[in-house]
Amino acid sequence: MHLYDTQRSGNAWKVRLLAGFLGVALERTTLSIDKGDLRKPSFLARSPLAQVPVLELDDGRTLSESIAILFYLAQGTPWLPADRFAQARVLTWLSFEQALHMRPLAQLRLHLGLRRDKNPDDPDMTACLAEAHEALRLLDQRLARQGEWAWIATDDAPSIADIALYPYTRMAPLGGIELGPYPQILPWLRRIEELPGYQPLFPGHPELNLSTVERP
């Protein structure tokens, strides 16, 4: 399988993440959007929605959106648990990743952290500050009702729910938000990066993982 992806792409960071976890190998084709390698018909054919992640399957079909593909990867295995209720929890909060957390937590770190064209105090940064905010006091609750060694949407084992709402929570920092006040999280982050397979965002740097210098 092929993903086509850009260097800081948290949405394709959850894809590599499962992959690793998996062992399943992927090759990698990087894409530039200051090149406009996003536009490019070439691109355009495999991914209509014009944005990455896209995973290109050995008989040339394609899929787009992170979650979509952790859906397809996660089939019969731990990660996308068999029980139907259990199925259910993980698509509740793999919609809170869509709907509640991702969004704030991403333009927090694109316009504060990596292109730096805003100031913190820009109503649509002090908005998204506060949304960001809540999204993660949500998480963390949930965390603390689950356990220590619980998992979001699990008892005894992460799933893709946990994928989904790593990279942006991890990378939560580059947008100007402490992780610190947040007990639980933290230490979720943690065990997920124990885990056999663990990707960083730069492969083999995982003390990079806050960088925002592009690695050649």
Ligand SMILES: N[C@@H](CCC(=O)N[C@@H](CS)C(=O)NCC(=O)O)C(=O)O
Contents of the next structure:
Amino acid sequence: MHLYDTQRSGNAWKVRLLAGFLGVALERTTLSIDKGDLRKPSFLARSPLAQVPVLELDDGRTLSESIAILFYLAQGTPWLPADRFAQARVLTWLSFEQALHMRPLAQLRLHLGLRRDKNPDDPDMTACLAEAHEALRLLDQRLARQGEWAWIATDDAPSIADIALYPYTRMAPLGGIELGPYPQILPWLRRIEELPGYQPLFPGHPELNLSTVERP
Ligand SMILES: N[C@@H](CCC(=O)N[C@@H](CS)C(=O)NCC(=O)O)C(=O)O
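Can you swap the form predicted on its own for the form predicted in complex with this ligand?
Let's see the whole complex now, leading with the same chain.
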């Protein structure tokens, strides 16, 4: 299988995390948004929305949308519980991630941390900040139900909901958000990072998870 991504894409990071935990080898083509790679016809044929991640199967079929790719790869593994109710719970949190969590955190990181093309006082950014804090508050509250060993959607093992919510929570400080006031979140991030097969954003360099520069 082949993953199309960009170096710093949090959405593609989700896919690399799951592949690492599953021990599944993915070939990787890393594109550059700045160089216009996502607008080239060869990529648009794979992803009409001009977005990564895209997973290409060995038979040439493609899947876009990070949570659809997680769902596909996790079938039949402990990362997606077999129980019907537990599975629906996982979907609840995947939906939360897409609807309420990823966008404000990604926008803050993009404009205040990576491109630095907006001011924190910009009305866009203050709105994202409020939405991001609300999403983190809900996440923290959810984790608090089980204390020290809590996972997001399931009771006794992590699921793809934890993976989906990890990258943009982990990178929140790049958008000016301190995670300290959310007591459940930092230990939960650490629990994910301690799982065998964990992949940092830049392979082999966990210290660069909060880096703002692309590596050559
Ligand atoms: N809902 C999509 C969002 C994908 C997305 O926003 N991808 C970003 C990178 S993280 C992208 O490709 N952006 C293209 C651009 O900014 O031109 C998912 O979860 O996969």
